[in-house]
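Form predicted alone, single chain, as structure tokens, below.
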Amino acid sequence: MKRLGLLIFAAALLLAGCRHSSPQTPKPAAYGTQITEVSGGKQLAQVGSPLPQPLVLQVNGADGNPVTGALVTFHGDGVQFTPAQALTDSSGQVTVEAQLGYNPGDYQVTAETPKSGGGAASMSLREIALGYEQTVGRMLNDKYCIRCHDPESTPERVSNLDNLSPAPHQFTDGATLNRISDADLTNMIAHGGPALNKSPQMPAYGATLKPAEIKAMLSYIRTIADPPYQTPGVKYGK
């Protein structure tokens, strides 16, 4: 009978101790009208791993100016937040960690405030996970391609894109690229831009890469597209 008095009194610690661990909802100061992105959104990290940047998102009033005290609450199916609910800063602001899922592809993140006279005002960003072929395909970018296909410079590099004609497309254009098949981008990437009657400039590859890697960037580009890519004859439900 001791042990047994001994055994129910420990689960009466265990569970007040979850219950005492368990995160409370800040209780919000104000209410804003409006949810704006700040920065954080369109980040790529490798599966399972943490976004590079912070999610920064600014809570508005009726008047456009920024709210204190605001509670903003993040959600996004398996994606982590570090808090998963906030209030905003004096400039209105608030800011949060998230940690992707293990499955490469695209996760949205919906941020949503409370209004005072009810429902919420929400916003959705998109987040972009890489698996392994889609790392290779990336890492095979940042050596080959980016030079050409990505307009921003760095310190360590200087954008080639202005100094062509035409210009070429950055790698999430989907715009363009999505109307491009599969077996026509793999052709390109191979034989270069006169494979598809494209400017000369864009150089062949064959002879570089094999033939898994030259699939690596396909997947790559896929991935990483802007809007997102669909495969052809595959519906997707509202």
Given for the second form:
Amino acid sequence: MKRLGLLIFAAALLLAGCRHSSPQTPKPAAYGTQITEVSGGKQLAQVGSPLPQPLVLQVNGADGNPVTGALVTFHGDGVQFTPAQALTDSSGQVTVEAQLGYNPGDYQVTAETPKSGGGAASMSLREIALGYEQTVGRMLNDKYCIRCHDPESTPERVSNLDNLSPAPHQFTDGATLNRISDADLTNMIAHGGPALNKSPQMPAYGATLKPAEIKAMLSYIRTIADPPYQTPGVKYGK
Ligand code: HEC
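Write the structure block of the form predicted together with heme C (HEC) for the protein whose form predicted alone appears above.
Everything in the complex follows now, all chains and molecules, and the chain you saw is the first one.
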């Protein structure tokens, strides 16, 4: 009986928690004229997962100085924010956690702050959710490709990029990679640089990776491209 009481108590607490998770809009103490990103855009996370880093935005006034106590509201189709609304701190910034939805691909996050004369200032960030296939591609990238295709060195992995000429591109480099067709990318990954009259320093992975893995690699490259990759002839309205 005692247990049942505890259970009911716990359930009541949970319910109360739910009600508290959608608090009333905080009341702004000040208004800005501009909102800018400090950090948190262009992150990758698995579908349904929180972004690794919080979103940090800053509200400034007409004089360019940070505004304390301005209200910032976050929107994004399928994205959950904790909290979805907040007041800027003493450095004019708000920090929120964001969790992406269950569809792989792009998510657009908008942050908005009301202006004193009416209307609102807003800005958008792009975040990217990786589905199963892109996650496999990402793992393969870490294992095989990143040591040449990423300029950043870590204690565990020294980047080779600066020693290569012509230098390979980062897979986020949409300006370059979006112009290469699926067929050519697949060919190059399977048969190496010379398959496309490119550098032999780009190895052939046809014996190492299964066709499905090369497809996963391709899917990963297309998903993280910046600017975003548009399937030829198809425009997605989102
Ligand atoms: C040993 C270094 C090295 C590794 C490892 C490597 N690449 Fe490359 N890759 C290159 C070089 C060098 C080029 C540039 C070739 C050129 O422009 O002539 C290149 C070019 C490419 C290109 C054409 C676009 C670009 O960046 O110029 C693609 C796509 C590519 N590599 C995919 C991959 C994939 C996928 C992997 C891992 C499975 C991989 N590479 C691993 C060296 C490497």
